[in-house]
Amino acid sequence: MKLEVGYIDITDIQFSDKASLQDGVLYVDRDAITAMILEDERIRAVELDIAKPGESVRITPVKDVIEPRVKVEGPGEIFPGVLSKVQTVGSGRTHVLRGAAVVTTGKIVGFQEGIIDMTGLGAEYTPFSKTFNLVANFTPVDGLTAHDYENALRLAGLKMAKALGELGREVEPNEVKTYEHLPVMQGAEKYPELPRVGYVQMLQSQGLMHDTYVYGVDMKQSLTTMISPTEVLDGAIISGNCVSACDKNTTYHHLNNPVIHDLFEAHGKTLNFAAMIITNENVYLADKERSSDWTAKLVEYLDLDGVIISQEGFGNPDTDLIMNCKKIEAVGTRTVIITDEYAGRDGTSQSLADADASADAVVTGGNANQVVVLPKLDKVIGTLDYVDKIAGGFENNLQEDGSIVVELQAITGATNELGFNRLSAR
């Protein structure tokens, strides 16, 4: 499969009274994008804003974080299974708001939601004090449950995300970049001396609000299976989980998936992409010995040398990480582990769950048990009244001065375990 991505770089972004996309800005009409989000019956008001790079705002408490795309060419449209038919994507050309996101906050759904600084401390922590946000700010109906409530602020920030990508349909891209995934034994032939290497990525699934979506299905509803990686960069994979802020992946992170990026910057130089491999992660252990077999049988099947393996979220993941890596170790395939740690405010505690000999490569997006003092800012969109609540807080965490004591798992996008943030050890 052939992607090309336009890349259409966003320098500012406006309330306007018509919506268009001119010369790097971004005109948003505020008027149409509320009307657009209150024909759901489940969403009593909403409030739309703007946060910038470096201005003194503070976002919170964060659900999601979506990046506006539009297919302009092949097959699908973005968001397939959820906002359009199901129909394959990956191919053809989409392009890119590359700048800017749509980010949805409100009253809580679950405690494992986040904090974006625009400036400040908070804002070293999280990729998304460097984008142009349009937030919006959900006031539910009476009555609504978390699970419908989550629902609603999905949908509404997808349509917002489609709504603002469709400006940049007609728009000449700064930056065209193609990333082809040819079938196995096409890469093979092509590329006979190379290194086979495949990307398994975990999809977090745990439960209710522990939710990814592929192709509009949860994956918890999946066994392991493949995927072409330009279909996750075409908006196959969606985020609907609650897990820790920190490590949580956003759409924004699978639309952007470094892993992918990083892989593919590779191939045919030093390596051969010849596979990735979607997995779920599980509550219980026979679900986690399902998945992680499976895993190992398609590494197996594929005769790949090597395999990078991603993890979402911390404690009970950490098990099927381990299981993952070892698995397929023994089945004779390198592995190399990415993860975060809570390893304690101090830093000594036991930093995964579960461990094996054979997780012998790791990669760290740092210790979430971090503790940290973002400062006062002068705005704040949505609400500070879960900020003792969200993972990461705790009582009495809002100082007199305005200032917050957080540990870092509260900040969204802080630890990313696909690497998209900057912290690591050496």
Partner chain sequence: MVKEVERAGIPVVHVCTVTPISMTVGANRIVPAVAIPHPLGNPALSMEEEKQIRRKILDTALKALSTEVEEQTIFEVE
Given for the second form:
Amino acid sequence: MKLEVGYIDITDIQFSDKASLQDGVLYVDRDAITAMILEDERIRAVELDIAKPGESVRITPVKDVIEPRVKVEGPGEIFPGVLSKVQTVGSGRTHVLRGAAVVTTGKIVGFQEGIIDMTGLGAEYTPFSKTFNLVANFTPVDGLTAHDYENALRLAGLKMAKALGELGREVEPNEVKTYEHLPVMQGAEKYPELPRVGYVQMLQSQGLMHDTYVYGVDMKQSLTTMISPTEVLDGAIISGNCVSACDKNTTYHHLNNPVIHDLFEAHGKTLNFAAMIITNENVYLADKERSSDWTAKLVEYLDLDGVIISQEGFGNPDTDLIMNCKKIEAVGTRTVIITDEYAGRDGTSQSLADADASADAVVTGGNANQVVVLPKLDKVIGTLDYVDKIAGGFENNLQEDGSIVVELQAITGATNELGFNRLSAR
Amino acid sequence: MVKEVERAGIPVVHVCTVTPISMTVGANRIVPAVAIPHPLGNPALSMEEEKQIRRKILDTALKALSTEVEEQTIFEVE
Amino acid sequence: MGKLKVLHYINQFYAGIGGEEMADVAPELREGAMGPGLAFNSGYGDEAEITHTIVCGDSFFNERLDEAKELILDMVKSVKPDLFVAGPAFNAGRYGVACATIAYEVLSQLGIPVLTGMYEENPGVDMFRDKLYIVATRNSAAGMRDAVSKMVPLSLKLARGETIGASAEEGYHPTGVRVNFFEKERGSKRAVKMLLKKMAGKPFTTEFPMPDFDRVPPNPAVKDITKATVALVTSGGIVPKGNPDRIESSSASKYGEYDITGVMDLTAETYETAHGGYDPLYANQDADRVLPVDILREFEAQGKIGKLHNKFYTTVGNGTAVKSSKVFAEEFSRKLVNDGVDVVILTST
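Same protein, different condition: the form predicted alone was shown, now please give the form predicted together with its partner chain.
Everything in the complex follows now, all chains and molecules, and the chain you saw is the first one.
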């Protein structure tokens, strides 16, 4: 499968009467977007706002972040099986509004939503302080159940990203990259001397705000399976919104999965990126055993020399991670796992809930319990009502001077386990 | 937590879904539960059926507490 | 600010007194720098200076430990340095243990910043890595320049009370305290590089070594469960509706103790979960799904248990440091013992 991705660099975002994309400036028609969102009768109101890098703006509670993309050539549409009919994506050509993002916020659903600061200390920990963000603050109709509310938010965010992406259809990209994923036998014949490497991506699938969808399928209902990494770049995997904000993969993270990018970069040079496997992190022990058995079976079947395993979330998914690692090592394939840590605020506690000697190659996204003081910012999009309740917050953490004391946990994307950031710990 | 209770001299049974974590953290008497969001219940069933599940798990827990163990032991719910 | 005053500790060998045959020499305070101290002084430049050196035989230190400690501490007190540096000891076992032991004494007794350095297999590392900073050096004195180049900047930071970065940045042996820092490359890139090394059978360094978990032997079984007082404990965050103590949804800083005298059943109107790590709807609908009060009341009435203890203890396991839960559990376990509880059923989500 061969996908050309054209990156259009976005250098500013503004509201305008007419939607367009010119010279890197994204002009957003606020009324049209608002009208589109309100077509969903579960949403009573939406407020659109813009947040740019360096501005004194805090967005919270953040549910998802999505990058605008559009399918220019080839089968299918962006976010297949969710916004468009099920059709295999991942080939042809796709345009990306690089540097732009849609951010969704609104009344809290669970405990898990995050904070994005566009400036100050918090901005150093979230990648979305560097993007030009169109922020939608939703108010659901009264009496909407939590699951319906999450669903409405999820679809609204995706629709917005798709609508913005559409503006890049005819624009000449600043950079075009080609990603090619070969059929197994062809890859082996083409690179006989290179180690065969796979990517095992673990997807959160633990219920409300912890779910992930693949071509519209709730991943908790799927067995471990395979996917072409190019399909992921076209939005085949989307987030069902936040768990602890620091280590949940937003849809933006999926679209820009750094493991996929870095394996493609090494592909044909130091390794042969032979396969990508996706598996889940369910709440039943039998599911955990079955899914990790399956992961190891596929790895063995594909005859992989090594795999990178990325986790999502923490706590009981540490067990899924260790099961995957242990079982894959047991079939003779070398593993590196990417995780993050909950080592306590002072860094002296046990970092993971589970452990095994076979997990001898670990990359960490840092200690999520580290406490940071986020300064008062001039403007809040969303509400500060929940900063003591979200995961990583605590009672009275909103200080008199307007600063907020939180653990990194509360910051969207801070300790990402796809290896999206440079943050680490020793 | 389970270890601290044990250390204090009280026999303790850990009822939990992810028994491998329980094994890793060092619980000695372990009873498997249903699922993470509802370890002693199942919202897919009727209230009475759920209670029956709860009884079985707790019967197993009492059995575990009444059984001498030498090493970490998982007591399967019958 | 003038130059920082540094006191350097070395053994008989590095002082040029002699080898193993001279290892019995008693501690001695000399003025100025000597041996490796000269390299330190050139590294310190205008920032600091070794004004005195303590020389002590390795056998003397290790065999007459209390006497050596006392003599050396008195010397340190008389010099009143801003900083105490010992070694580096490379892979010399007794020298390493001496460096780390005396450095720890100076730190803990006198509150003076200290630093030492040695090879990872030196027994001094495992004995003291969680008590003071020990710079990682090569296994022989051939690594002196490298060792000094790491020890000089770190010791200055310590003397000035500056923030110390992660072990990988500063070059010390990991202390067991996890410290965040920004790597040069993103995690996915580091993972690809690590995998290439691992597949090729080349050495690589994990960013998180797997821990050993400690074990507690099982207590004897309860003799007669039908007479026993049973207490419920949960990490599933079940609390009275409204979360009166505001237990955090993640990284809990406290546990809850709640009275259930006369409570026969937990309902959606009376109890909920504060836990942020799982879909809370099922526990909020019926908290007995996590904390089975209803059935234990039934067992109590049927005589299957003696009685259900009138208090339950609750925490949120989600993202809560193992150390904190340990402290919570130590505390409520004491209460359980005092209240005559015979057995505990602990439920987790």
